[in-house]
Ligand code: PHB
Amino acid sequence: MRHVSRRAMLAGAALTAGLCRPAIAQGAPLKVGMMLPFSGTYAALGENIAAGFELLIAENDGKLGGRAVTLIRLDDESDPAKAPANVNRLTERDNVDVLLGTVHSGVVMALVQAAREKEIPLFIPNAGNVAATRDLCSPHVFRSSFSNWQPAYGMGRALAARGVKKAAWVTWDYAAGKESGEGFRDGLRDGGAEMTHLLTVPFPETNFQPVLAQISGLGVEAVGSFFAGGGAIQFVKDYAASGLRATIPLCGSGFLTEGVLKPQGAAAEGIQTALHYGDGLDNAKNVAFRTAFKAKTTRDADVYAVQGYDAGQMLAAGLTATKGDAAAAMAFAAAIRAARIDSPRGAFTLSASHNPIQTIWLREARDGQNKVIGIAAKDLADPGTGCKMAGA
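Return the structure of the sequence above as one chain only, in the form predicted on its own.
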C-alpha cells in the first residue's frame, strides 16, 4: 500500500468536501512548533534562537504571509531518545503547520524524518550535521545556519592563503568533529596545502594531554580544531599552557571560541576562527538587529540569535509567495530558494539542497570578542553531496 502523508489526507478530505484549504480561508493562525533546548547545557542557545525568531515576527506585527502566528514552545532537552515522541506531540497532537528546530544534531534527525514523511516545512536554526542537506535533503527541509563542513572549510582556506602548507586537525571522535575535519581538509587542499594528521579524543573526554604531547613532533605549521562548550574552554587553556602556541598557532571552526571567550580568558587571545557571523560586522542590518535584540532581551545578539531571526525571514519569504499557505510545498520551497535573505551576517541565498550560500568570516579573539578581520571564504556553498532532490 502506497504511503500517504497526513498532509495529503487532509488536503484530499478538503477537496472532497469542496473546500480549498478551509483553515486559511477562515483566517486560522499559523502554528509554529519551536522544538528547542530550553533547559540544560544548550538552554541559552535555544532561548536566543527563539528570541531572534520572535523578533522577526514582532517586526511584522505578529503576522507572516497575512496570517497571525502562534508559537508552541517545546523543550527538547537536547535528548535524542525523547526526540521522536516530542516531534509526534507537535505534529499529531498540536497539529503544527511549521517546525523550527533544533540545536543538537542527534535530536534534529527526528525532525528531518518528520518533515520528509509528513511533508511539514522544517527550518533548522543551528544543527550542522551535513546529512540534513545532503543525503536526507528534502523540499520540506531548510537550514538557516550552516553545515559543519562550511566554517572549517573557510579556516582551511584562510590558512592556505597565508602560506601554511601543512596542518593538523584535533577534535572529539564524533560526527561533528569528523564533518568539520573534512571541511578543513578540503579548504586546505583547495588552497594548495595539506591536512597531514587527524588527532581525536573520545567524546566527551577533556583530558587533552595525550594529543597535545604529539603535536610538536608532527612537523605542522598550524593546528585546527573543533571543540565546543566546556571542551573548547579546556582545550584552549591546555594548548596555551603547553607552550605550543609560541611555535604552532591554534585555530579552528568558530565554535572553538564562540560563547566561551570569557572563561577561556587570556589563553584565547589571538586565536583565529572562521564562522558565518562575528563581532563587529559593519552592515546596516546587523547594527539594527543588534540594537533591536538588545532592547527585546537585554542580551547581546550572537550567531544563534541571527540563525533564529533568519529562519523567520526564510519562512516569511515562503508564506508571502503562497499567501500564507505553508502546505503549498513546491511554491513555498521555490520562493525560499529564490529569496535573497538580508541577514545580519550579510545577505545570503540557499543552495539547491536548501543550505545557506554564505560568507564565512575570519575572526580573531581580541579583548573578549571574536572580531571579524577578513573573509575566509566568500559565498560558500556546502557541496550537497548525495542530495537527489530535483535541481540539486
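The structure above corresponds to the form predicted on its own; please provide the structure of the form predicted together with the ligand.
All you get below is the one chain by itself.
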C-alpha cells in the first residue's frame, strides 16, 4: 500500500468536501478578483481604480510583493441586488485568492461578508461604508480609501471655522449619503455650528429639482453635499443653474468635484470641498504618480486612481511579508497593519480596524483643478470604536 501522509489525506478530504481552497500552487500567479463598476453613474471611478491598481503591478514587472498577479474583472454596475451573486462568481467559480472592490457602499457589504465568512483578504479601494471598519471590522478586510464620515467631517469643521452657523446636507439616499451627512453634522457640531436639514434623492437618480426648490426656504447659510461620478456632474450644474450659489454657497465631500471638473465647467468654479487628496499636492510620490498615470491612461489622476494604487501597495506589503501567501492570514494582516503606505496623498498608516488615518485637505475648484488651499482636519481617524478584532 502507498504511504499517504495524514496531512495529504486531510487536505484531500477537505478539498473533496469543498471545505477549503487549494493551497497556492508553487509559482502560480495570485488571482485577484477585481469587482468594480465599469458601467453606470460610477463607471469612471471604477476605471480609474482599476488603472491605478494595474499601474502599480506594471511598475513591478507584473508582480506584487514578488508574486505574479492575474486580474479577473467583474462589472458590479453599482447594483446592490446583484452583489451577492457577483461575489459568489469570483469566490466559487473563479476561486480568487484576493478580492478588490468596490465603489458603492451598499455593494461592498457582499464583499465584506464573503471576506469574513470565507477568510479571503478584501481590499476596499473606495466604498466608505463605516460598518466595514467599525462593527464588521475583520482581520481580512483592509481599506485604502476613507470612511464616509471622514471627508464630510473635515468639510463641517472648515465651514464652522469660517463662521457658518447653519447648513443643510443634500445627498443620495443610501449608506454613503447618510454616513457622510453624519460626518458633516459632527464636524459642524465640533466647531459650534449645526446641520439643520438632510435632503435626499433616491440613488442613482439625477432629478434634483424637487430638492433644489426647497433650499432657499431652509434658512441655511451653506449647503453641503455628497454626490459622485455622473450624479455629481449633474448636481453641480443644476445647483449653478438654480441661481442659489450667489446666496447659499455649495460645498461637500470632495467627490462632488473629483474627476468631474471638465464636464462641470464653469458651474464648479470656486466650489470648496474636503478630501484626503487634492491636485498639486507637492510631494515627490504624487508628482511621479501623476506623471506615470497620465502616461499609461492619457487621463489625469484623481483620488480614485490613488486609492487603487494604494490598495496594491497594501496588498504588496502583505505578500512581501508572507513570501506571496495571501492565505497566511495573521502574518499577512500584521504586515499591512505595520506598514506605512507611501501614498500620493501623503504617507498614511491604518487604524486598528484597518481604515486610513489621514489628513483631510480643504480644496477649491479653480481652472479645472481641485487646488489644495488648507487643511480641514489633520491626521483624522474614523471615530469607530466597535472593532474587537480577534488576533489583531
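As the structure is a computational prediction, the values presented were derived from the model and not from experiment. Numbering follows the first chain given and starts at 1. For the two forms, the rigid core is made up of the largest set of C-alpha atoms that agree within 1.5 Å on superposition.
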> Against the rigid core, is the Cα displacement of T91 between these two forms at least 2 Å?
Replying inline: no
>> For F184, does the CA position differ by 2 Å or more between these two forms when the superposition is done on the rigid core?
In response: yes
